[in-house]
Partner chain sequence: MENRPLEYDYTVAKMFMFMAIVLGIVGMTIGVVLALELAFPGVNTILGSGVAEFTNFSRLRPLHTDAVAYGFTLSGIWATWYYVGQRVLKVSLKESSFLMAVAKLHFWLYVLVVAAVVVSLFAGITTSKEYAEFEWPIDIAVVVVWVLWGVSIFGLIGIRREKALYISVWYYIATFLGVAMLYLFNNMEVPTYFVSGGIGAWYHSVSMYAGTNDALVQWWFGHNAVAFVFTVPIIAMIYYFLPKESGQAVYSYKLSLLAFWGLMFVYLWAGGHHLLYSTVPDWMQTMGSIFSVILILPSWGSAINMLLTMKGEWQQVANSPLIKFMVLASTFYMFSTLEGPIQAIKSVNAIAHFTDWIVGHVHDGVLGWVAFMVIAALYHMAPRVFKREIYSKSLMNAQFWIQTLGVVLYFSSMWIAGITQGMMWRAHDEFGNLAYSFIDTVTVLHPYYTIRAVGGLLYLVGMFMWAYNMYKTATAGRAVEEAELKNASPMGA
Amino acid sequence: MFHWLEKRPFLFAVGVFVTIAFAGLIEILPDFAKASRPVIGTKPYSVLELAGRHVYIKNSCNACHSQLIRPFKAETDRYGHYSLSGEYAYDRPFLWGSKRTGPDLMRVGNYRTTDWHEHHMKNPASVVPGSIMPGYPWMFTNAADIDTAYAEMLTVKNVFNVPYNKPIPTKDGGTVTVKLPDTLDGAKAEALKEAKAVAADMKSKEVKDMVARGEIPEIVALIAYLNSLK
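Output the structure for the chain only; the required form is predicted on its own.
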């Protein structure tokens, strides 16, 4: 069979083309299926969550943690339901990752609490004995970049039509609306409101004092982002 094809280059080329085209269709068609669209419960990031996502990327958290649960029993038993492509509809860039020095964080918001993240980021070994992860104490004093987060909100709203200010279905049958503030000052006020709710569940007096003064530490923004991963 192979010798026959080798003597007929045109037919061989057609066969190769058909094979590659078929494989391409297998890869592309699932993207048009219902499972690949934004799933119920997926919503755009708030301004504080986006600021926390920037902190996550800036500190290379994605170098050691993935956000992609594969459809294998060992993965779903440990991390929860496998990831659906629609759940990344508002991720730019995506943070799937492939290296797991630490565990996958796709659904970390379902099983870790605010105070756990607080202690983990300051001294990982205090909550995970034997952890090789370094501490990130500067996050407790550095201010989160709300300006850039708000700029990204405006960009994805205008360029990618991310549905800010629109009701989005939730898993319990209701709806949720993520507000896009009209101004930067409004975004800072909204972020501070979210930050106060996060800081209320934290132990650090330093963080609480900063938020009381109207400042938002990076750790608060990061925790808001991690809590949103569900």
Contents of the next structure:
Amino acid sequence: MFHWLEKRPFLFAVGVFVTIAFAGLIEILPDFAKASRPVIGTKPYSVLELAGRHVYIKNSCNACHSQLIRPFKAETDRYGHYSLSGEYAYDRPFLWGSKRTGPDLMRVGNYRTTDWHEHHMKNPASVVPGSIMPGYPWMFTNAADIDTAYAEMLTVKNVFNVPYNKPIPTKDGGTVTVKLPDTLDGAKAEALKEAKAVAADMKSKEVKDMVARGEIPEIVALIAYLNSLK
Amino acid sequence: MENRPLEYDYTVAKMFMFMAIVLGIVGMTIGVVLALELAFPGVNTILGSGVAEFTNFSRLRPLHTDAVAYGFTLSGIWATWYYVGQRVLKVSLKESSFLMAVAKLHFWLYVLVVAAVVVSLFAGITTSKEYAEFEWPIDIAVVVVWVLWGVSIFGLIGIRREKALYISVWYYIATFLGVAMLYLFNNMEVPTYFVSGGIGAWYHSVSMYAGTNDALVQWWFGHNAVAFVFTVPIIAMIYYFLPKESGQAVYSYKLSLLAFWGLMFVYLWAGGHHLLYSTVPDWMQTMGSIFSVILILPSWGSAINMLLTMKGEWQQVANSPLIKFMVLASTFYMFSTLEGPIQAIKSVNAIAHFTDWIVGHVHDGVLGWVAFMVIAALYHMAPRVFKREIYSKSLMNAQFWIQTLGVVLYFSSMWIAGITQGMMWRAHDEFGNLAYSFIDTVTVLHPYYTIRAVGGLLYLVGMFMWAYNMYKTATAGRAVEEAELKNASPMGA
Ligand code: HEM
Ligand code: HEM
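Next block, the form predicted together with the partner chain, ref. the form predicted on its own:
Full complex below, order starting with the chain above.
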């Protein structure tokens, strides 16, 4: 039978394809039917946070840092509650990583401050002696790309129905609303407002001046994102 | 019927051979830089802090993985396809100007994609997904390149003289189909520029899938990208080149059949082993784990089939460095396909995941198996495409030993590093507190990172020896007659 198949390339290819695709069908489809729903307290990213997430991706921070806390005592002791599927409901793409050269960052917003990040990102070894993480000083001068972040917000709202401008339940029983401004200028103003709040806790004069001029350096967006990881 | 042997056309095979050598050296040079950066962080700013944005570890790492996987390995795969394909199908590219044009277009478009990838990754334009970092414009170009290869495969098959498809062709077909399916599904993304009505970066996109689903699709892809780039086409190579070079028939046809269909069936199930203890449903994790263990069978099936092909001819291993490369390649294949399933056992993965042990596993596979096999295949092809004898046997021998030492240093140091780190992360003291702060688990790795960098450097030196030997073969090797090219490749001292 197989000899026969080997003389019929088309049928052979079909056979191979079906054999390969089989597992995919069974494994992928059922889970997609019940796509994970956000847990209480999970909200979409704001303009500045999303711009910061793009900075994280641009520099492949995920090459060294995971965002996935596994359900072991050693991990929950170190990083906090283990990860729940629904917490990732607005993560496009997911950023779990595959190598923990540095620590997990899933809940880094719970135990690090703006001030700490500022110094650490400029020169990691000055904050954590012995660290092998590279410094990222250029983030203090490169401008964050607010336009693209805004474009992505519009896209996920239109295509995937992400609940911007809608009340979202929080853990303490209240609600919050993440704003999606109507216009690009509105988004820029919103981002600048968030940026001012972050920059207020920072030391760098350079950064403060930039924000005062209405520009947003990458580091400010990144810190807004890191602070949102809880 | 005329009896003259076919004149095969190796133009495109040669172009891909050249790319494999160049991209191999580029990709592994970046690998060595990465290794040095982890051992000595000062290397991050080695070209000055002004350009550190482009030379630091995190920006370079995707360049390494893509350069070696999609640069070096794919070029090697295509170089062998444009050589093996004609020979086992008994048809020459010369016979079809259409297929020749497709093959050339395939090559040049691929070169363009490589250039685009290099520029975009240096600029930090990435989707962040491992082995699928390219943004949508490049994805589209990749699909075109892939389709061109498909046309080339099925076109050649369409005009073939040898009716039965040789085992290698099965594996090339499977590579083509497998990657096509996986790549398409994993790269489903929505370009934000168009949906938002022209705002922001035109090349930016957002994944079709979110969170856990995204992870599931990504590792269904990621694992099988490994399968269909680092395993399936490499098996295609060894099934052709080892019997050819040794003059031995494949040990067992039945075993090749079993191993082939077994591999096709089992591989796709195993993707879950990248997501153990994550938030994907438990049953998928369990399936991933179980099928990973089953995967030993078809993997070892091929490897043992190859080793037994050498039955009674073991003196060839001692005599020929080319055979050495291939025999060690299948040995490393057995090694990493035993190690992989062990790491896929849930309790082992709890320690191994996220550590350097995985990196060690990756590199005993890619350095010991993939790269050795590509190197061997291209060595075997060189005298046939250039009609000259391999320039230097002793240089090849030296390369073999240097690279073998390099691999051994690489994986042994990463084993120790990974297990040390995994154990330290989970250690508690007598009061139930964590015994080590995270940074303790980093600084302890310094010696192992240094050893790995040395191992990598040795391997890279071997790559240069290979490039030199190939260059000399093409330009200065003794010219040889067809009759000398039957089996064992002719080699100069
Ligand atoms: C029976 C065969 C194999 C099995 C069951 C297997 C299993 C595994 C497991 C469990 C992991 C670690 C997942 C994690 O915890 O992050 C892994 C990672 C990996 N393996 Fe294998 N492996 C096999 C063969 C191979 C071979 C032959 C190669 C290459 C030549 C290879 C290349 C890789 C790569 C590149 C990764 C890293 C993916 C990443 O984290 O980016 N594997 N494999
Ligand atoms: C001179 C040889 C090489 C050296 C020194 C080297 C070094 C490295 C380093 C330092 C990393 C990063 C590990 C980390 O994040 O901790 C890495 C990752 C990787 N390399 Fe290499 N590499 C070499 C050759 C290759 C080759 C030939 C291939 C494939 C054909 C390859 C495939 C990969 C892959 C797939 C990863 C990602 C592993 C993961 O995510 O777990 N490397 N390499």
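Throughout, rigid core stands for the largest set of C-alpha atoms superposing within 1.5 Å between the two forms. Source: prediction; values computed, not measured. Numbering follows the first chain given and starts at 1.
- Core-superposed comparison between the two forms: the C-alpha position of Ala212 differs by less than 2 Å.
- Aligning the rigid core between the two forms leaves the CA of Thr19 offset by 16.2 Å.
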